[in-house]
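This document starts with one chain, in the form predicted on its own, laid out as structure tokens.
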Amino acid sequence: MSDLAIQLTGVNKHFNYFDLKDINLELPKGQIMGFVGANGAGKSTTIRLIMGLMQADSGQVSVMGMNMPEMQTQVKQRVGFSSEEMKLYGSKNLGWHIEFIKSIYPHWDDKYAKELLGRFDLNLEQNIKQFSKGQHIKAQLLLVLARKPDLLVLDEPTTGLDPVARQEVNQELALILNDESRTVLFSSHNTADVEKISDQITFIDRGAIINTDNKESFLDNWKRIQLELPSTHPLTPLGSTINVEQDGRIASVICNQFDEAVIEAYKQQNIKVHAADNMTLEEIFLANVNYRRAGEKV
């Protein structure tokens, strides 16, 4: 039985104006990966492939080690979805919708139910039309979350929202996440949320997965250099450096496997070394798309 509860292999698919293009991806089983990209770069195509709401044109897409679409009757009994396109029935109540969801799936949890409504603050009576964005959303989740998946994909959960439900329901989803062992893919353009819920990182631009890898190592291995250089002519990057920004004699690089050793070799050349300072993960991010795309124009 495979480890992983999702796997991508050569994964294409075609539009009038965007291509997806060989995209490899790998979610071992206990993971949450955060799928990181700008609005338009590929991400809700990715999910809308793993959930089987379409077919790639070539490629192997393979859930809960189930081929999709194939199989995705028997993988959507184990998988729960939330996305921003996903409507609640505006008419009807939040009970309405958990008895629903309740005939439909057989491990629902009452117990664990009753304990997010009173998380989420949400109210059984109320009917979905009454709700903000934000108590939507966590509706949203309420019901995917008391089905017990194997695997839970969220497609830009918190969209939308203003920062004070934003930081609500980011919240809410780290107390669920840390309750138990659980597989899920978190995609959102917002690195912040990412960071702090995810283990693993995969960033996607225009289409293509430009890196991927566990959370700590993006963020041990990418530092920024502060260099003082004795002379204004242009500055002989070392190491694993991948971007150069110099103003004078100042100037400012990014290497994306830092060594202490690199250092050391700046100071032998007379270069002031005024600080190796850590990334966010956003600045990480930006820094693959610049380099990949400044590859592209080469």
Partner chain sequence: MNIPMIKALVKKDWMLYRRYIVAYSVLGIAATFLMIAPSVVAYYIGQVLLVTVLIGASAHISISSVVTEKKEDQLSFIMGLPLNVTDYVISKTLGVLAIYSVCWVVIVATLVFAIDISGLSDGLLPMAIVCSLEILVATALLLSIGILSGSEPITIVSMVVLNLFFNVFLFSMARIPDIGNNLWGDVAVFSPTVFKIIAVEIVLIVSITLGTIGIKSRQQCFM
Contents of the next structure:
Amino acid sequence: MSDLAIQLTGVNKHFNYFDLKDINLELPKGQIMGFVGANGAGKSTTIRLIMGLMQADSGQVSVMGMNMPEMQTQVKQRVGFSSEEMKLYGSKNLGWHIEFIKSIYPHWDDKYAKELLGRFDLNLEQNIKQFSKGQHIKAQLLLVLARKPDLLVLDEPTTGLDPVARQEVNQELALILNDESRTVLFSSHNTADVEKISDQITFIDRGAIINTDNKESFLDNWKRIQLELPSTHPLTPLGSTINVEQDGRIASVICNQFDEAVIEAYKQQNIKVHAADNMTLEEIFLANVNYRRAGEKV
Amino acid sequence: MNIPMIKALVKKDWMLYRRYIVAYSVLGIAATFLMIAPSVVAYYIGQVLLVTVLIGASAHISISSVVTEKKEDQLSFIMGLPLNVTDYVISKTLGVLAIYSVCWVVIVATLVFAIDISGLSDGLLPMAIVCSLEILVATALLLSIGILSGSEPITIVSMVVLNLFFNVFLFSMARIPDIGNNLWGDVAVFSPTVFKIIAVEIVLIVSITLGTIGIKSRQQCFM
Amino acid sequence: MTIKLFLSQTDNRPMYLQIMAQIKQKVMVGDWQAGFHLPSIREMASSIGVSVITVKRAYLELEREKVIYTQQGKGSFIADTQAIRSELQFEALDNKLKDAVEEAQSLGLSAEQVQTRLSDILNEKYSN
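What about the form predicted together with its partner chain, after the form predicted on its own?
Every chain and every other molecule in the complex is listed next, the one we just looked at coming first.
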């Protein structure tokens, strides 16, 4: 048995105006991965490849140790997948949808479904077409969660939700943390949601994975260092610096492999280090993207 | 092939369309009764209504269950369930055809029974059966076009063409002496020609359906 | 057991430090006494809505600081509070002093100037 819930190796997919390039991704079982990228970065395409809805031009996709898309029926039996574009049947109510999904998944948990119904404040009898966008997303999430899947794949689960609904959904995702056998991959362009509950974080931009690491390493390794230089002469950055901004004798440097030695090295050069600030995931993501894009232009 | 899944999909479509199937059946039965009423005007109104109901139901169920479901992204929801393209296409060809056939069978059976017991000449029977089967062939074809093209405009244009063709078919059948000459006779004449046409129609339904399953199944992924 | 920690998105400290600070505070005010059984890492993560890896890190750091100890298979417990409480209180005090010094620095005060000001305050307080 493989310990990886998801494994993509050298996956490529070509479209007319977009290419997914050499995607390598591993998600160990029991972990939560946040998949972050701008709109159109390739998040949904990657997720479609993982779900076997699309065939890669080259490379290998394996989910729960099974090859995709060949084993899609077996895999989808154990995976709860929900995406932004999915719609339920407007002329039917949630109760009808629950009966339909329940008939397909033998592990359906009625008690859990009832709890979710209460916590999400959803009405069983009301037709789906009368649901607000938030209610619609929550209804779909209920249908996915109560199947008790081993792997949850959620494409933009909180996009378009109002703050109240977003909190409800985030709280529900947090409750999943309690179960160590469950793996979650969720994509978002909202870094605040991702930052809180993810163990692993993967950044994707323009069809390529630009960084993947565990969250604590991300937050530890990336720092913004505030410097005071001895002269207005342009600063020669030290260590693995990915961004330098200087105005007169004040400089701000973003470093992606921070350790104390960097500070010492600056001090040796007679540079005053005012602070080494933590960065939010959003700042790290943006710095990362800008750095890569600048590199592509060169 | 995942048979329980196919059954669940067909059951789902049945639940979605059953109230329409009931409504179409009631309308069809009403049309049949108009036809046997002792009035020529009522007969013609009934006949037009009957054909309209059969063709309308066919177009509604095929387009809605295949093309609209895709357009409104309910197919995206279905794709995430444990099934592959083959399971899906079987549920949409055999399944939807079976669902449509429920009202088709009710209406055609009523029609045959009504012609038999009423004052209408029994000679109409072969024509009625041949034409009803043509609508079933058209339904299979429309489903096939919807599934293979996935396009709303193409499917709607095909529906219009198929409707026009039905009128051509009607006139062509009436001009076949074996059928046309016996229309107003007291006896239903099932000549070898009639049987041949019925056989061709059945073969067409089967081959269109199997062909669609065969072509679409070669596709491994939904997208 | 439901656990409540009060975490802030706008707090500049990383989440694991916030968790550590809140647990220390619970110990300091006496809510969690020596031998208190902490929720498991997963329970804690789930109830405060923070990733497992972050809570794990907070627990490891607390263990390193000897605020908690972990018994294989049994879970984590608050260490002997008497010693820890004073330790923690000293640490809290040091942090406040650091903040004050940093503020002085940003005002451009020299070390001597800070010391002069501090002795003034000390004289005032301790003379009573």
